[in-house]
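The chain that follows stands alone, in the form predicted on its own, written as structure tokens.
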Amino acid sequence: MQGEAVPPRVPTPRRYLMCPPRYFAVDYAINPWMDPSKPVSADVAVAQWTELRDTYRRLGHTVEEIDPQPGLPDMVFAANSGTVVDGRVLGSRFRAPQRAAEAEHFRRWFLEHGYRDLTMPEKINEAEGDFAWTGKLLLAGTGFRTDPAAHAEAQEVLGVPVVSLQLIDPRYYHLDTALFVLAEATDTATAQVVYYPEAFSPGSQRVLRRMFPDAVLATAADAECFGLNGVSDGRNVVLPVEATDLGARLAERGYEPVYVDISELRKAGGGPKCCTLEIRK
């Protein structure tokens, strides 16, 4: 893009839900990140969380939070707990029995707070984990974590088309490791988005580079960062405070890099997408 003209970006106000992790640990390993022998603490864990969800607030956004549970260590990563596309809310059900009980914590949340149009899905689907909503269409990975046929029924009860994406590389088995959108679609531009080639099988790598032939390429160093795991409201992107040479390539695209944290987040295989829950009415 060098000598073209950067087209102005123009941030969104988003909503967004989010929880506390009051009760943070890594007493299991249900990704290569976790290993329950290295010590993590809460205390630090809530500080950056706090500090996520700060940012977000000092950018414009809205955030709610729901209340931490006992005995659920990973209910901080509330993106894997439903996906909501114009109020419509699709639920989670998680392939991970640790994770479980979350799903109805969250169901009784949005329920609480006046989302009458829930469906609980009968596929496993780790929601936003695996659905990454571009304004236009619904890209869904699958591979280690979410059902190939949740995507049928997420474009059932969501009303929008879905495109499935297989993920290869344990390491970013869920979506949200591996691409994220910098920019909805709008009327008269395509959705950007950024995204680690080789998280993706060949088919899906085509299928990528034929939707989205601008996208920013990521490389391993910012993947293994969890650089793909940012949070962008269309100008501002939310970043672990490692992955600068991503945020470089974002700036020349006229994006403003946000840089945070989640170092400890990051132990459980968490980041700042996988703590933030986008609610879309």
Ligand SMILES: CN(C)C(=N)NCCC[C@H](N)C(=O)O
The other form holds:
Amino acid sequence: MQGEAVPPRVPTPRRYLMCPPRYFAVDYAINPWMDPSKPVSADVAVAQWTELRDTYRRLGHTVEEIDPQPGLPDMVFAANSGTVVDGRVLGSRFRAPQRAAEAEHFRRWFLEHGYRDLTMPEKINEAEGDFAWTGKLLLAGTGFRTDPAAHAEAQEVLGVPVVSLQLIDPRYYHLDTALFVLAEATDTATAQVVYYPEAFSPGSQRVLRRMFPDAVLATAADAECFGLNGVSDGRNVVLPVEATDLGARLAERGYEPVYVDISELRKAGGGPKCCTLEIRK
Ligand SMILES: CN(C)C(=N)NCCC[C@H](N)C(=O)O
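The form predicted together with this ligand, contrasted with the form predicted on its own above:
Now the full complex is given, and it begins with the chain already shown.
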């Protein structure tokens, strides 16, 4: 974009569902970031999560909360429990048995809050962990968690086009550790995304280049601090505090980086986006 005028970035108010990490722990290891021999503090996790929730509220967004459940230490990662487009909800089905029971708590939350158009998937589907909405279509990751057959199921249930992307690095086991949408658009070519190319297979890298020729390309250092687990409202981009290089590059494109400390939550392999399920209507 060198030499080009930076377009004005317009935030749109969002509605998020989050789960306080009252029972946060790392008791098992289901991704390369988790080490049950290392100490973790639920109190520190709650403090960091509260700061994230309050940051969204300061930015003018609505945050709903679901009650955490004892024995489900990863329930804080709400993004893995539902994909909502146009008020239609596709629930989740976890790959790891340790997380399986989370799906039912979220299913009930949606029903109790008036979401009658709700489908629970047959295929393994870790929701927004592997699904990213561009405003026109759903980018869908597979390789570690979400079953490729869940992509077809999501297309059928949500009635939106789905583009499959193959993840190849176990550290970036969900799509939302490797890519996020900066600005949605009903025309795919004008949606803005940022991604870490090396997390994707060569074929998926070609797909991404073709779909998003103007994307921000992240570095290995951006990815290692979970910089690709950001949350954008079209202008403000919530990022882990370590992701200042990426934040500076986004600022050159007219975005406003907003930093949060998620170091405790990272011990379970999560960041800001994992804690944040977006309810689109
Ligand atoms: C950014 N990511 C990967 C997420 N969307 N969710 C985090 C899930 C962490 C959990 N311990 C697990 O391994 O499932």
